[in-house]
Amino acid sequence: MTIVVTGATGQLGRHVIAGLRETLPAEQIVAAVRSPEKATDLGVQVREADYDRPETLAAAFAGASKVLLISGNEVGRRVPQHQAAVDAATQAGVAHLVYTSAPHADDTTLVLAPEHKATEEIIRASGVPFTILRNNWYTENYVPNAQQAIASGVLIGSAGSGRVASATRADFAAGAVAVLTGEGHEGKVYELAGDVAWTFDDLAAEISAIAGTEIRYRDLTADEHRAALVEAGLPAETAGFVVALDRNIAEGTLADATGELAALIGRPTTPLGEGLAAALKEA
């Protein structure tokens, strides 16, 4: 058996490689990456795989029994990139394709969902046996928010009382490893999330505990939030994305604490405060 992991030098990919190495011989694991020189520390086979150069994907997937397609990070370009990867997996005769998608990708207003929905449709149309891992938000994504809050004494946002069922990248990676090394996952779609859906008031409380000083959440209007982010130095496009995401959170798009991730990995997911504290130490 050979398992190929795309995006293996990314933050999620590295966790997946580490998890696979705990279970499988290194020679059965392939790190498929755009820049092979950045993967020399992974301790597994390394192959070049550039989503924008399909010929590299064909070589990277050669002989693979399973492929974990970690979604690309170039928003707006992911559909053709993922199409190329799925085509390469089909041509290579991959027996099981696993894809990291977004929560309820086929039926949600989440700003990030359309490209994931399109990719899921491509995968289904390919005929390759698949598993879809619809990952909720990563706890580590809130490190910049926490740093800003600790520096200013206030956590800002426009998510209202909306909730986020986040988990750590290590939690989601463990879910991917369980699917890649287990049996009976073909044809399934997993809605993966943390065990607890928290509010931004909860997030402020956890940041307060980490910082040792009281930090409160200040809920802003969308326009106020956007203006504050731009004033803090974020590009207008990025600020607009953050505000759109907070609107999604207010609508409940990230609140589904399904319990499926904990069931898949055989343990509770990492609590918000624990995961955030660890991520802040590494930042």
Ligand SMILES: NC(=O)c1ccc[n+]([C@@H]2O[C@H](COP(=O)([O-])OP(=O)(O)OC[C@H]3O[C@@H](n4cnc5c(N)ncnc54)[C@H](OP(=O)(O)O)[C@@H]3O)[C@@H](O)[C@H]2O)c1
The other form holds:
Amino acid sequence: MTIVVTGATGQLGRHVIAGLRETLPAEQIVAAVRSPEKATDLGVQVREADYDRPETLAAAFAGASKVLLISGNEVGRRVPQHQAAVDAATQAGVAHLVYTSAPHADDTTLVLAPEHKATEEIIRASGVPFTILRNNWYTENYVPNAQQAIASGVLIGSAGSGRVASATRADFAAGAVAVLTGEGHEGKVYELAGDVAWTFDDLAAEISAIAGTEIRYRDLTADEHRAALVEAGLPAETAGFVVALDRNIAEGTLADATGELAALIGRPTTPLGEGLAAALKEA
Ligand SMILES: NC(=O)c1ccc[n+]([C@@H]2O[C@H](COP(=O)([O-])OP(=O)(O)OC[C@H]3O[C@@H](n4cnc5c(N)ncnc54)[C@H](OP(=O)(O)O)[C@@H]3O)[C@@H](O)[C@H]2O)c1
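Could I have the structure of this protein in the form predicted in complex with the named molecule, to go alongside the form predicted alone above?
To see the whole picture, the full complex is given below, headed by that same chain.
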């Protein structure tokens, strides 16, 4: 059995490779990466795989029984990139394709969902047996918010009382490893999320506990939030994106604490405070 992981030099991919190495011999694991020179420390076979250069993908997936396609990070370019990867997996005769998607990708207002929805459709149309991992938010996404809050004494946002069922990248990676090394996951769509859906008031409380000082959540209007982010130095486009995501959170798009990730990994997901504290230490 050969398991190929794309995006293996990314933050999620590195956790997946480490998790696979705990259960499989290194010879059965392939890191399929855009920049092989960044993968020399992974301790597994390395093959070049660039979503923008389809000719690299056929060779990267040759002989693979399973491929984990970790979604790319170039928003707006991902549909043709993922199409190329699915085409290569189909041509290579891959027996099981696993894809990292977004919560309720086929029925959500989440601004990041359309590329994932389109990729899921491409995968279904390919005929390759698949598993979709619809990952909720990484707890680590909130490191910049926590740093800003600790520096200023106030956590700002525009998510209202919306909830986020986040888990750590290590938790989501463990879910991917369980699917890649387990049986009976073909045809399944998993809504993977942390066990607890927290509010920004809860986030402020966890940051307070970490910082040892009281930090409150100040809920802003979208315009106020955008202006504050721009004033703090974010480019206008990025600020608009952050505000759109907070609106999505207020709408409830990330609130579904399904319990499916804990069931898959056989343990509770990492609590918000624990995951955030560890990520802040590493930052
Ligand atoms: N659930 C969430 O909260 C959340 C948050 C952010 C992103 N995501 C999604 O989840 C994915 C994994 O998360 P992450 O934290 O590991 O992101 P990441 O650290 O940015 O890793 C993304 C990986 O995609 C690779 N990649 C980008 N363009 C590529 C291309 N043209 N060909 C081949 N590989 C390419 C990158 O390669 P290099 O190592 O060479 O750069 C990197 O390894 C992201 O890419 C994104 O789709 C989810």
